[in-house]
Each structure stands twice: as C-alpha cells, then as structure tokens.
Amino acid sequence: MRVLGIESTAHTASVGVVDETAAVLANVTDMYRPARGGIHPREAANHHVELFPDLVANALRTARVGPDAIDAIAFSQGPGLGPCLRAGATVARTLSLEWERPLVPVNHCIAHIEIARALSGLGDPLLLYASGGNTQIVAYGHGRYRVLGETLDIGVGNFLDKLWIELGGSFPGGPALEADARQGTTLHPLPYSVHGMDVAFSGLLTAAIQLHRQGVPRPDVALSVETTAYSMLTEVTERALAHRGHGSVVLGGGVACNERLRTMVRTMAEGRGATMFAPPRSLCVDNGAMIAWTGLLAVRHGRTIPVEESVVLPRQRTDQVEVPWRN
C-alpha cells in the first residue's frame, strides 16, 4: 500500500509518500517565508495553491510511482490556519476524484506522534509536541490521544517568531534565535511560567523584548530565552513521564529541532532511564510524509471520508480524534 500526504496547515506546502513498510518514498516541501512581519494567512495559503502542482509532480516523480500506484490521498484537516488548510484540502479532494482514490482526514497532532513512534520502533511513548502553533505533552489512552498539559496562551514557536521579529530579526525566528544563542554569555532571570501541567509564554514574551531595550545584547537575550523556555517544557515532560511510571519520550514539530531542547529533554529522560528519540529535522517540522503516514494507519482501519463532508476544522484537538489503530 502507498499512501500520498498533503500537509498545510500554516507556512508549508508539502507532499510526501510512503509505504505500509513506514518508508518515506518522497516529502517534497516548500515554505512561505513572509517579506516581513509574521504569516499572513491568505498569502500563505496563496503560495501554497501555486506551489501544489508541481509538490505533487515532484513528489510521484521522487517515489518513481505514478497515480495508479496511490492507494488513498490523506489531508490535514486540523488544526491550523483556516485558508492554509482549505488550500491543502482543496488538492487532496482534488486528486481523490480524479485518481479515484479515498480520502482520509488526518490529524496534524496525531501525524506527528505516528511518524516519530514509526521511526522509534517505541510502542507507546510520551510526545513532546513543541510548533509554532502548538505546544502539549501528550500520551495515549483509552481509543484516544490525551493532552496531559499544553500552553495556556501562545504555542512556542509562535512566542519564538514573535520575539525575534521583535528583536530586529525575520520570520521565521526559531533557527536565528538558535544560532545567537550560540554566542550568548550571560544567563540572565526571566519569568517561569509553569502552571501545573501547563506553561504559558506571553509573560516571558514581554520581559524578554524589555530586557533587550535595557541594553542586554541580542545573544544574551536569546541565551535566556532559550534555557527559561526549554526548562519549562522540560519540567512538563518530566512530570508526565512520572506520571505514567514508565518511560520513553519522543519530540515533534518545528521547535523540536532546536538541539538545546533535545539535549535537555535527553537529559533528563536519560537520568530517570527513560528512552529519548527525536525523528531527523526533516520529519520533525510539518511535512506531508507524516501525513501519508498516519494516513495510511487510517484508511487501513477503514477511516476515510467522502469529498462532501470533507470540511477542514483549524480548532480541532488532539483529543478529539479517535485512533482505532493503537486499540
């Protein structure tokens, strides 16, 4: 079985194919990289309808399959921005009436869950899910994925990319605070925001920005950053895998390839002898490989959908979605 994945559910455009083996035949992936400021929903979703074409040329021609040997063609349907998912969602109806294939909605959450669990060989691990637009610790249980803690105001990435176009910088910020932090040299106190199992970014958002207009240079700034909101994101995995007594942890999403985050994460699973796998950076960031993925854990399961009741939903949980595949 091959399964086609479209992925867009903020800046990227991305198809991917892969087979019921977990290989990634192809992710072909383009993003939208505002002139300035931070996404505008409209024009990332323009950029995503003029690039789809070709992502999907370019993607059967890397797997060296043609459309008759697509087996079903798997969307994002949530959550996101509204006009970036309708652009995706529009291509897969798309392809799914002319191919004649099914259409399975998937989960953007979850997909980042099965393709680390596919490549980690772990059966049943703790996800740290650290994205622009999400930030939650999440584990499975009982037909479902649960939300054990998540962000109270702004996922990470997005307070990362706020405060680096704050700073001077351009979208997207996470990889450019990444590399300043590198040549920071002063830790300097920031608010720690953890509330239980939740975190919250705002308040280190503003006191971050204050602390570089009283003079503290940039890399400092960064340096700071980085090590407050990685010890809380930290802190909340820690406690899940307390919680559930038993102990592996995988990462996903963009922030995921932040290697202070890794190493931290490590550390601390590794001190309580817990396992640790983060995917390659390719696979971490949003990517239609892992829409494929867990696309084809789906159809196998018999869900699919049909064009009509296709709608995308940019508010849907990790919670709500049911996953007859791990039962």
The other form holds:
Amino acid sequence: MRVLGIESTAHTASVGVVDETAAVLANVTDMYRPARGGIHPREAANHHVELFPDLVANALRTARVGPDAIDAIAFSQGPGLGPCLRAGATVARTLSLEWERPLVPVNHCIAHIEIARALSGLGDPLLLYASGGNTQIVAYGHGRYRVLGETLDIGVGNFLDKLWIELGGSFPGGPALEADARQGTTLHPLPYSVHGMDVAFSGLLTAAIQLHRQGVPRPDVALSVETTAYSMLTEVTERALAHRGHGSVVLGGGVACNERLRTMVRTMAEGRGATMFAPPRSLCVDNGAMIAWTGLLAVRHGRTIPVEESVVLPRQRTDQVEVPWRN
Ligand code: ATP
Ligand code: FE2
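So that was the form predicted alone. Now I'd like the form predicted in complex with adenosine-5'-triphosphate, please.
The complete assembly is shown below, putting the previous chain first.
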C-alpha cells in the first residue's frame, strides 16, 4: 500500500509518499519565507496554491510511481491557518476525485508524533512535541493521545520566531537563533516558567527583548534563551517520565531539530535509565511524508471521508482525535 500526503497547515507546502513499512519514497517540500515579519496567512496560501502542482508531480517522480500506484490521498485537516489548510485540502480533494482514490483526513500534531514514533521503533514512548504553534507532552491512553502538559500561551517555535524577528532577523528564527547561541559565552538569568507539566513563554519573550535592548550581545541573548526555554521543556518531560514510568521519550516537531534540546532531553532520559529518539530533521519540520504515514495508519482502520464532508478544522486538538491503530 502507498499513500500520498499533502501538508499545508502554515509556512510549508509539502507532498510525501510512503509505503506500509514507513519507508519514505518521496518528501518534497517548499517553504514560504516572508520578506519581513511573521507569516501572512493569505500570502502563504497563495504560495502553496502556486507550488502544489509541481510538488505533486515531483513527489510521484521521486517515488518512481504513477497515480495508479497510490492507494489513498491524505491531507492535513488541522490545526493550522485557515487559508493554508484550504489550499492543501483543495489539492487533496482534486486528486481524490481525479485518481478515484479515498480521501483521509489527518491531524497535523498526531502526524508529527506518528512519524517520529514509527522511525523510533518504540512501541509506547512518551512524546515531546515541540513545534511552531504547539508545545505538548503527550502519551497514548484509551484510544487517544492525551496531553499531559502543554504551553499556556504560545508554542516554543513561535516564541523563537517572534524573538528573532524582534532582534532584527527574519522567519524562521529557531535555526538562526541556534547558530547564534553557539557563539554565546555569557548566561543571563531569564524568567523560568514551569507550572506542573505546563510551560509559558510570553514572559521570557518580553525579558529577552529587554535584555537585548540593555546592550547584551545577541549571541548571549540566544544562549540564555535556549538554555532557559529548553531547560523548561526538559523539566516537564522529566516530570511526565517520572509519573508515567515510560522507558523512552521521542521528540517531534520543528523545534526537535535543535541540537541543544536533543542533548538536554537525552542526558535527562539516560540519567533515568530511559532512551531518547529524535527523527532526522527533514521529518521533524512540517512535511508531507508524516501526513502520508498517518493517513496510511488511518485508512487501514477505514477512516476515510467523502469529499463533501472534508472540511478543514483550524483549531482541532491532538486529544480530540481517535487513534484506533494504537489499540
Ligand atoms: P505546528 O506543528 O505547531 O503546527 P508548525 O507546523 O508551524 O507548527 P514546524 O515545521 O513543525 O511548525 O516547526 C517549525 C518551527 O520549528 C519554527 O518555529 C522554527 O523556528 C522551529 N525550528 C526549526 N529548526 C529549529 C532549530 N534548529 N532550533 C529551534 N527551532 C527550530
Ligand atoms: Fe508542524
């Protein structure tokens, strides 16, 4: 079985093809990068509409298959930016009708989790899903992924992106801030906001901007911010591990690309006798392969929808979706 997946929740338009062994046959991506400031939803959607025909053709070429070898079309149903979601859903509906293949809706957050879990080979890990819009500690229980802890305000990636733009950079901020932090030498104290298994970043954002205005060099701001934010994430992950007794933790989402975060979580996990896994970076950031893979899991359980019911759900949460393949 082969599934083609369409990703378009925010900045990235991507088309992936996977088979039932979770082999990634294609994962073709193009990211919208605003000239300045954050993402403009309408502009991002226009970017996706323009790029998708080529991305689909390219994905089939890379996978060395024709439409007849594709068994289902999966798409990101939510959460995400309305115009961007609609751009991807329109492409998915069109392919479904044209190729006469079933349409499968996929939750974007669960897709980040499932591709990471598949590659890890771990059956029931604890999951730290750290990305642009979301920051959640997740574990499976009774038919759904349960959110044990999460951000109380903005996602850690959005926090890094906003800060980087305030410091004079452009989107995306996470990778640039990581490079800058490597040049940092002095740690400055910043607000550390952990509430049980939840975290918050807005106070940290304000304080970090203030620190830079006081004349602290950008690499030192970056170093201090990464240290504080990733310590917070590591602490809540450790708390969840301690309470739930999982023997492993798996990282997913764009911020899981970060080497510092990977090292901190790995060190914590290994100190507790647990293992840690993070996927290759191309499968941490938004990608069509994760949508295709989660679509494949869903289609095996008959989770297809008719085109006329294939609405997008911009606010759909991780814990609102049934995951029958985990039973
Ligand atoms: P969500 O999954 O919550 O909808 P998203 O889809 O917008 O978020 P992803 O592609 O999953 O985003 O992640 C993008 C985020 O990852 C951006 O905020 C980006 O700055 C961040 N990011 C990417 N690489 C790194 C890195 N090396 N270090 C830190 N952050 C990073
Ligand atoms: Fe994402």
